[in-house]
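Here's a solo chain for you in structure tokens, the form predicted on its own.
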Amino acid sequence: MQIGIVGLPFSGKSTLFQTITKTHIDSAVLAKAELHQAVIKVPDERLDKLTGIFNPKKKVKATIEVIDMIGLQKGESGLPAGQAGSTKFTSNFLGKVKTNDALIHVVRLFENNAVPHPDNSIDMLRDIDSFETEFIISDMEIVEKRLGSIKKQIMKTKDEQLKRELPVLEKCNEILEKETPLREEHFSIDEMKLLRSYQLLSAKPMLIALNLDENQIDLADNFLDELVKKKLSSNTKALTFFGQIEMEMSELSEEDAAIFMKDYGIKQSALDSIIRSSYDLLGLHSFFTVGDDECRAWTIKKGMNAQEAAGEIHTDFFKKFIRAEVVHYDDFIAHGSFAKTKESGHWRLEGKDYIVRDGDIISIRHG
């Protein structure tokens, strides 16, 4: 999973990537590079547990892939920064955000005279709805593009496929038009299919991240409801993050860090937020494979089955699967053994179409 950070400058960007990936980036490198790039492991108590009862020689946690963008500046329309129209994203720019999977927009509201916002001013919607309309701008041109192609290929073939794809371009268009992105309407399994290989920005799914500072912690529920009211469908969520104080945390030790959070009232760490919401946003959760050798948690799609679930383990568990052992963590951890959980019927065989659940525990019997 591989998930980019954007906003405007002296949003907070790298400040959250820095904090969220415990990465400390010198500011004349920081300067300097198109793009940072780190790969987040991704804290889970439960894999601490089963990894404190088997001993195992190896814990390997699920990981996110995590990009700083920072390749936008102000002006790159032409028009000279701060002045209205001047958020304007050059093809480069756009062509490292659609490699995502899904997006982290940061929004700036604290307010810093010695580090003035672009357009000199603070609002919350304005520097939502920039990004949206250029992401919207782009999806229509690919849109357009295509559509104009598809429709000359029609007349003179009988493409199965070139019949199935238009009508679901055609929607996409009428949506565009309504300057509404992608994200916000429903779309089949088979028409998101078709849509796959386009890379449309507005399709991907959203977390909006409100950078707040240290006078504003008993706001950030009041900033979070407005947002809601405004912005938010299924596909966009939003949490609130304290960028400087954060930052700070992320040299301590957990137990500092703790304490930190205690003392500023901060219930749950960017980190953490991010996590919940990226998996939440992507349809995301994990089982588990626990031995001597190792115990690891692994991520899958929600939805999949026990042979897809085997899959990610092994190209050969899945083409040789044969049944899967299953036990809930739950229940595992509520017996203490895999034989108790045996004797109270909770330990059971599995065959491929088995949908696997959050915190499953799994071992596979392939040929």
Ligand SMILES: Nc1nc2c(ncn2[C@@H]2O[C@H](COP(=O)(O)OP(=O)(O)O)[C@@H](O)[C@H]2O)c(=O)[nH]1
Second form
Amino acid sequence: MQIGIVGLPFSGKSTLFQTITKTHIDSAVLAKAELHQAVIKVPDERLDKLTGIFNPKKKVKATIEVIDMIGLQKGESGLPAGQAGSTKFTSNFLGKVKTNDALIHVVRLFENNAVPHPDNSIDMLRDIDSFETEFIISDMEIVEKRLGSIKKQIMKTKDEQLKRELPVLEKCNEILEKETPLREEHFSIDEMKLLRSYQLLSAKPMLIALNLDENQIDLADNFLDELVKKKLSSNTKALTFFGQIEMEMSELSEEDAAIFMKDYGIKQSALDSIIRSSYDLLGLHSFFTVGDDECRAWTIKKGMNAQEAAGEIHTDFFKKFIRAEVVHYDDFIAHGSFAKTKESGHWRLEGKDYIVRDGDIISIRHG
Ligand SMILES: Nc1nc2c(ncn2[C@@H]2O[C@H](COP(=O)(O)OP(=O)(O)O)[C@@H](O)[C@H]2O)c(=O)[nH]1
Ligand SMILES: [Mg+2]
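Having looked at the form predicted on its own, could you now put up the form predicted in complex with this ligand?
Full complex below, order starting with the chain above.
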């Protein structure tokens, strides 16, 4: 899974990136317009506990790839800052954003005169809208172009696939013309499959991350409420974080960071809330594989069956799948060993259609 961090210049994208990926980027490197890529190692107490029990040679956490999407340059449109359209994105920038599975939009709420907001004022709804508008315009161009060419081709070839695509694109067109992002309307699984190759931007699940200053901690819930009332649909989530101080905290030990957070009254770290919201937004959960060699957490889409989950571990496991041995983490911890879960009937052999649950410990039997 890959998540791209987008947002206006000086909103705190690189600050958030460094905080959640626990990287440190030199300011000279940051100043260059380059993409930064790193992985988040997903913390999971269950994996820690399993590792404590099995004492394996290797512990592998689930990972999420994160990209700091620099490349949006103010004024590339030629319009003065502050004027509608002045944040016009380059096609180069949009092309890079397209490959992400989800986006984090960092929206600036902190005041900092040393680095003025590009539009010289703080306005969260304006900033969110300006991105949505650009995404919608970009999608419209793609959909309209494709609609034109499909219609011509259908007349010539009567291609069944194209005939299925046509109504879905028309549906997109109608939604976009109402200036609504595609993610706010319902699409069936089949419709989404047809659309996948277009990588439409306004269809991507969106996490709005409001960047607040330490003196705004008490206001965090108010900002969220305002946003929830005005904007949020099922494929958009919002959270708050405190860029400046959380970056400083990410350099501390876990214990010190916890004390620091408590002192400040921060309920959840940026890392935790981003992971939680991303899993929610993308419909993800985790299963585990355990053993003396390796204990590992795997991230899959909710609803995947045992064979598909096996395929995440190895493509051969998918092809040659026979059965999955399954014990839920809670049952394993309650009974203390696989032998005891067998006695108590919590150890099961499941077929390929078994829908994997969050926290299943799985071992694949394959040919
Ligand atoms: N006061 C304050 N400054 C911040 C905060 N977050 C980021 N900054 C500052 O804003 C500037 C731009 O941040 P950066 O993460 O590089 O923004 P980017 O252009 O979106 O990548 C830097 O000088 C940061 O130190 C914050 O929460 N409070
Ligand atoms: Mg940056």
